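Below sits a lone chain in structure tokens, taken as the form predicted alone.
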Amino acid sequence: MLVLGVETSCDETGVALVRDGALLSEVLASQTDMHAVFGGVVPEIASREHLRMLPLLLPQLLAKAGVTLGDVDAVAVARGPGLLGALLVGLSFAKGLCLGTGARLIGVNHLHAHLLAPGLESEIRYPALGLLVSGGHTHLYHMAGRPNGPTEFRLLSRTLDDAAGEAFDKVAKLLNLPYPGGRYLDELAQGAEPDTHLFPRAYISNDNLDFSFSGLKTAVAEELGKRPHLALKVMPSADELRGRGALALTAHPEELALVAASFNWAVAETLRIKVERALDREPGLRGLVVAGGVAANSFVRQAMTRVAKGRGLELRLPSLGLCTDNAAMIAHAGWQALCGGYGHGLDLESVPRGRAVPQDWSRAGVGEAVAEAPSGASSLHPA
């Protein structure tokens, strides 16, 4: 089965093709530089850019893969959560393709797709604990992963205010680093020894699994208020940072590296503590999956590697390209849902951030027409 994935939930425009669970080809257009001058994503600009780019990216993808639209069996589209205007562009595009080609339509929960993304590279060991950590979300899930049936996501916790990625971006903004700033804070911290007493590990003095990074963000802001010389006098461009590196642009590289390392450590340790707590409460888990944009952070990856090794769990970390928003994960999650006999009609609706993605799958007339999932594969089912 050949599935076309469409991703437009935020500021990445992506299309990808997955055939029988394996990535065939993908094309991605990033809007990062466009939004960097505003310090964050401007929804109207993002929507218009998706509208402009999708008709350009699709022919590139088909040519790269050596297939035609007539070869596509189904179209998987990110239907939420995300920016409503951006989601509507992708969903309308996907519906148009289905109307024109007769392909099936499947709407994908963007958050669940992130957690399934490592399955494109290696088999996920179920049942697993899933940590989704990104700019908009910090969630823990129990991932059941029943063979040849829908993968069940049971939400265990969420962020109460700022997500981890949002904290990274806000701290970077205090240092006058461009959006998105998480990558630069990680780069600044390389080789530096963190001061484990400089910043608090946020919202851990409790007995729950929820996250809150607003207190950590405030602590960093107060510390930087005492060190105003650490903020760059002029915000550098992304090209300048790629060429010279952030430390080369400051007169206080060692001090800035210490602060960055201490902040990175505080975030990673907070995530580790909550993950360990969840593992204690969810017996019988065999895997640990970490996904989302912040899963690219080196401190987070190291902390989760230690947790998995200490617990004897199979760790699945996506490659860096699969951490950020991409269409490969949408196509992969859609393929899994279709293999389970699930599908959507053309009345499928987008779901903006802040609303739960509904359980509105349909099996009517779908199961007879799709191939069975191979042994060990799982399909997507909303929580």
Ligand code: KG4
Contents of the next structure:
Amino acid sequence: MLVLGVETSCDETGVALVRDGALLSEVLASQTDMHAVFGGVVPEIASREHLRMLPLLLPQLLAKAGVTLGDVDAVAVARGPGLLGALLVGLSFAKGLCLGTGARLIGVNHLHAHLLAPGLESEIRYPALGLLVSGGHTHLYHMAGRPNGPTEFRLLSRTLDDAAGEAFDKVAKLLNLPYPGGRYLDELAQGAEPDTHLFPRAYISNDNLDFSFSGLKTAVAEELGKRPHLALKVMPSADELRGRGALALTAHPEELALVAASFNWAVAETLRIKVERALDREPGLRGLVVAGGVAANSFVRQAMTRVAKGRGLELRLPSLGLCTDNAAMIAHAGWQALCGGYGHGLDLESVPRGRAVPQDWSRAGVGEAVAEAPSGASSLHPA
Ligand code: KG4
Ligand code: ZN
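Please give the corresponding structure for the form predicted in complex with the named molecule, as opposed to the form predicted alone shown earlier.
Below is the whole assembly, all chains and molecules, this chain first.
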């Protein structure tokens, strides 16, 4: 089965082809440099860019893969959560393709797709604990797996305020680094020993699995208030940072590296503690999946590698390109649902951030109005 994936939920425009669950080809156009100067994603710019790029990327993808649109059996599209306008562009594009070619349509939960992404590289061992750490979400899930159909996700916990990636981006902003700054903070910390007393591991003195990163962000802001010389005088462009690295742009490389390492450590440790707690509470887990943009973070990767090793769990950490937003993961997640016979009609709706993504697919797929949720699936959960 050849599945075309379409991703437009935020600031990456992606199309990818997955054949029988394996990646055939993908093309991705990132808008990050465009939004960097604004310190965050500007929704209207994102939507317009998706609209401009999709018709350019699709022919590139088909040529790269050596297939035609007629070969595509189904179109999987990220239907939420995300920026509403951006999602609508992808959704309309996907529906148009289905209408024109007769391909089946499947709407994909962007968060679930992140967690299923490692399956493109090696099989996920179920049942698994899934940690999704991205710019907008910090969620823990129980992933039950399913032999033939969509994986079942049970939401165990979430952040009460900022997402882990948001904390990275806000701290980066305080240092005058461009958006999204997570990767630069990671880079700045390389080789430095963290001061484990500098920042708190936020919201761990409780009995729950939820996260809260706003206190950590405030602690970093206070610390940087005492060290105003650490913020870069002029915000460098992403190109400058890619070329020279952030440490080359500061007069205080050692101090900046120490602060960055301590912050990275505090986030990674907070995540580790809650993951260990979840593993204690959920019996019988065999796998640990860590996904989303922050799964690219070296401190997080090391911490989760230690957890998995210590508990004999099979760890699935996507390669770096699969951590951040991409269409391969959408096509792959869509393929899994399609294998179970599920599909959506052309009345499929997009779901903005903050709203629950319903499991409203049906077995009949296109044209079938009556929804049928897969048995036992956690049908609704907050985005
Ligand atoms: O999953 P993603 O691409 O988009 C969302 O769905 O949000 O995640 C983007 C987030 C941003 O907050 C970015 O700063 C963060 O992932 N990120 C990192 C790293 N690479 C990306 N954070 C920490 N360390 C990294 N290496
Ligand atoms: Zn994402």
